[in-house]
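The chain that follows stands alone, in the form predicted alone, written as structure tokens.
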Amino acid sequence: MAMSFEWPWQYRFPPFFTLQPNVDTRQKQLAAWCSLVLSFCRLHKQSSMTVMEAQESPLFNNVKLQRKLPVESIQIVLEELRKKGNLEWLDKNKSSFLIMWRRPEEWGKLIYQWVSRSGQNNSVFTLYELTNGEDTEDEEFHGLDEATLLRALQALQQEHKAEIITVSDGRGVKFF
């Protein structure tokens, strides 16, 4: 069942694709961007991109009004995310990123009540079981990049629900 993205009613409206002078209206401007990243790239499932793959995808790019965000745009929208606590730069020169629609915390969150609800406390899955096991099918942690899942594990750890440990096969988790 896929679901299609709707796209908000800024996006066929040209001016959004150039930032504005106003600082009112660029606040509003730079929240209806953040929304915009996050509700899209949660329901594809993104974790992970360069800026020229933003820039170049339909996120940016407008096909049908002809009208692409600027780099240097992009990059203030990422900066504005990374504020939020909502993106992570992967290098030094801010080319690639990590984008969290939801923080560590909150898929800690998500993943300790499946473990809870599923009675699973006192169990060890490695990372794979996590995120790509028959249990963890209609869950919304499934399918999740293991850079967000391990740094959600991390969150648990310091919470003493979890520890991250090593298993024959590479990373596990246990939950208390």
Second form
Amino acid sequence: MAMSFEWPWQYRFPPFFTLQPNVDTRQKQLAAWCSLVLSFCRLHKQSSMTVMEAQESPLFNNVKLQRKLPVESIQIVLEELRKKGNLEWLDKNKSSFLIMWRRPEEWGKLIYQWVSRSGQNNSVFTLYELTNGEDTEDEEFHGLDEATLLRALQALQQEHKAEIITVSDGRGVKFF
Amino acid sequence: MDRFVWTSGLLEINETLVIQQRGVRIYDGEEKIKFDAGTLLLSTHRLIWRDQKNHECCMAIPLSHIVFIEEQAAGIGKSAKIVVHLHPAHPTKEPGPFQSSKNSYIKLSFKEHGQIEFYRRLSEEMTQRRWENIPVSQSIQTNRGPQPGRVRAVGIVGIERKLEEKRKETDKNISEAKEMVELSKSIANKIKEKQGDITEDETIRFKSYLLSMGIANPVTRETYGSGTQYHMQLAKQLAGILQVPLEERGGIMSLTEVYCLVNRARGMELLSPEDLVNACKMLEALKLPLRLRVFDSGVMVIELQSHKEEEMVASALETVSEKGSLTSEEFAKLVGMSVLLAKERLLLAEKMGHLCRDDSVEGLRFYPNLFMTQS
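Requested next: the structure of the form predicted in complex with its partner chain (the form predicted alone having been shown above).
And the full complex, kicking off with our chain again.
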């Protein structure tokens, strides 16, 4: 699984695993980490993680280089992702989080574009249909995890472009 | 041993007995002499020894003849001793047991103990010097200083001289302090009773006392920070002393290195760290060719004005790049610097964005800052 993933040059650079004291350098470093976390989770189709898992994952622990990012620094990276809108804490203790390589607003936009393109405004869909239906096979959001999908639809709801409703066996959405 | 004079052993009027001890033997330098069992008496003016068997055999030395005293602890089969170093005898001194002696010290051996207490009391009398203030008859000579024309023991002379100088200085300070205390009291009283103005003369006198005691004159403080005349002079001296050593060390030295270098050269009258720092703080203000610099870490260095640490950073980057990465120790060795200054240079390079760090169990290493140079 990890084989096909291409690690960025920073992953093999030891200073990458030390939080840099120089502010400008740190900015670049954190940006690189955020990017790496998102692409890693995207490829591995990982939408949620615990902090414990993260610490031991090859993502933050380069065994070959014998370097691992300390947990305090991992927290700082996660906070950066949260500020950017790509991460949401799933519990009060900040022990597990939802990771979205695309922000909910961006997903919402993609979904709405597909809805409009296929002339299906004013239609109702179940959540399952959206992410696993035949019609959406070619779409990027096909196979999207439910948690992220919900947030995407909530974003659209905010813009009055959709409404989340209850259907026979779960939840659905109506697009306007 | 030729400093002793025969005496009756009776105390003079105004001379008080402090302590006495039986069973004391006298040595002339390291040699045992016939005075092996006596009572040693300490008075405010003299050290007296009286033979236990023959009370008529009694001799004394004025305390003013003593340069300094030392303790010698007891050993196996050896009693505790006090070593008394003496000024040379006055040419016109009264007769005593010895006409001449090659030694300038005697030893007092306490065969029946009592050394500790005797030493303590003798030290006290040496400090208080009561004989100076309590006049007694002429028969007790008070000798204020070393006399010329005698053979002196090598080595002791320098110490004697310095002790004498220190004492004179202390005396001067004490008398100045007394004057100053009087003056302060008078000023304080005037303020309290709002009795007339403090005259300009008194103010000037007061300020000059403060200066001579090394306390900052308020005017000076405004101009030069917390410096005083003393620190200004010192700063100028330092500029002279440090120019060459700095050039030899690539234009920069840690303050600790400076402290050691300067004090090694001075020998006695060592500089306190505080005085050194205060003098260095004035270097730039006095437009001297060196300056004090404090790094973020708190490390203090002295730099030649011509030294540009920021330029050294560029060459540091080259060195690190050549080797891929370096620790402070490795860098120090390569460049021929102290590890302390090497680390400061690397930290400065990091601060300027040229280097970044790898901090792990293997230690602290510096790399070229690829975060900035590589996209």
